[in-house]
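In structure tokens, one chain follows: the form predicted alone.
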Amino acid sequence: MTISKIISDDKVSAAKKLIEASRRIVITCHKTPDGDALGSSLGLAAVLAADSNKSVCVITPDTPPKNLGFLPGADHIVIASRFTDKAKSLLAAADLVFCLDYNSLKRIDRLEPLVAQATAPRIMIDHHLDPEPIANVTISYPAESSTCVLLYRLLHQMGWDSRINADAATCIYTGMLTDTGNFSYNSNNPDLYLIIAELLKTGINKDTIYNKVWNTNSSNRLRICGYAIYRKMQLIPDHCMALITLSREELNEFEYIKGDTESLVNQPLSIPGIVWSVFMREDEPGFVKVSTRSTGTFPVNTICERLFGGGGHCNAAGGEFHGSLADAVDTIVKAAPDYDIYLTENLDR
């Protein structure tokens, strides 16, 4: 059994030509980068940096979560919120820009004007719906479970399998792992496991990666997640829904840092009868980050698109709310009955 080739030959050829012709490459990903955004960015950087004729850097809009700091190359990321001038000069000088794990420039926050003004051609690799025409080469397949899978497919179809060393494989596997909740959703494609087998051949230890991603916690992370479940989780059985909220004041009380609430939204789905789960985090007054998860075919991506200007996949999606935490809660609770039509086929799962 071989890995299927889903990317068209013309796109593979176009991407390869742009890469081979470039010398100064900048890789960008979305705001509040997760495992897939960082994994694809750092994985690609590891592959491209093997060519001594190329200068490769990864720029993130803001600070990556601490729990992903183990990824090879993470200590060399240029964080635009802290080093704006450096990010600006790197993008201005680039002769190729990668747009990884985002489908719209609005998702890169303060990087948006810098990328928009850059004269270099762009290559998008992404798995979100409805990509905007922001790239010279757009490799977009929403049916894929992660951008890291798409990145591997592109490298494979370019014949660059041998360039994927252990560092790159660690990053790519991490993105695959996190964007499927440890392969618990969007993970029935046999190609995923063929790709994992190839990544393992580089010498990575998937058990070690799992432990670093899921089983390494600070005391504050354990405390805030315990508090969130015990004090803040609401069950709304009429709509088979769970809701967790954390205010800015509560985050401050537990000295919250990025990554501390990673996977919290998944936990209520272990309760029989809960089909979808919502987590709302007040990152700052007037701005609420929304994360959703579901089981079966319940489409949380539709909810996030309609209510929170976001999107994602059927079982995993997110968005943002500009307003108070109370208003964000009111928005989702009032809308919940509109989605009861999707419950019947999912109640027995």
Ligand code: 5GP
Contents of the next structure:
Amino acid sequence: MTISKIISDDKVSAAKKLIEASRRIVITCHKTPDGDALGSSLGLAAVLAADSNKSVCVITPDTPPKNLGFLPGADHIVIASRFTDKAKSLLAAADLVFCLDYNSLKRIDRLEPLVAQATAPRIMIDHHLDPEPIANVTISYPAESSTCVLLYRLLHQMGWDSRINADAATCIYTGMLTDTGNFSYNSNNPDLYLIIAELLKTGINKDTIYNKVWNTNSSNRLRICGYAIYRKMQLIPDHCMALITLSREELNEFEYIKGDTESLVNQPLSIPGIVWSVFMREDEPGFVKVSTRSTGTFPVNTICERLFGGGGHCNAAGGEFHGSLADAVDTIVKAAPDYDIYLTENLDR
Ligand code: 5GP
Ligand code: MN
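Next up, the form predicted together with guanosine-5'-monophosphate, please; the one we just looked at was the form predicted alone.
The next block holds the full complex; its first chain is the one shown before.
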């Protein structure tokens, strides 16, 4: 069995040409970077940095979560919210900019004007629906489960397999793992396992990576998630829906830091009969971050697009609400009946 070549040849050669012609390469990913955004960025950096003629850097819009600090290269990330001038000068001087794991400049927050003003050509590698025309080479395949798996495919099709060392493999594997919930959704493509087999040959330890990503919690994180499930989870059986909210006051009480509620939104989906789950976090007074998950074909991305100016994938999407937490709840509860049409086909799991 061999790994199928799904990226068109013209895109592979266009990307290769641009990389070979560039000396100063900047890699960017979306705000609140997750395992896939960071994994693809640092994985690509590890591959490119092996060429001593190139200077390669990764810029994130904001601070990456602590639990991904183990990724090789994480210490060298330029965080644009803290080092804005550095991010600006790196982008201004770049010969090539990578846009990883995002489909629109809106997803990079304060990096948007800096990337927009940079004159370097751009390569997008992404798996979100409806990519905007922001890149010279757009490698966008929404059927793929992660940007990391697409990055692997690109390197493989460029004939660069041997450049994927253990550092790069750790990063790529992490994104494949996190964007499939430890291979529990979007994970039936046999290619995934052929790719994992190749990554393991570099000497990485997938069990250690699993423990670092999923099995490392602070006591505050465990407490806040326990509280959220015990006291704050509402089930709305008429719409097969679960809803969790955390107010600014509650977040303060548990000394919430970014990342503490990561994956909380998935948990109600384990209840039979729950098809979609919504988590609303009042990050600031008047600003609510919305996270949604679903099973089967229930399209939470459509809901997030319509109600929260966001988007994402059919089973994992998010957005933002400008207003009070109560109004955010009201918005989703009022809209829920509109999506009942998707319930019957997804109840039988
Ligand atoms: P999470 O719920 O883990 O924050 O995000 C899940 C997925 O939803 C992300 O991978 C991303 O595709 C999408 N997403 C989350 N927040 C936003 C947002 O504010 N805007 C858009 N367009 N997509 C989002
Ligand atoms: Mn992703």
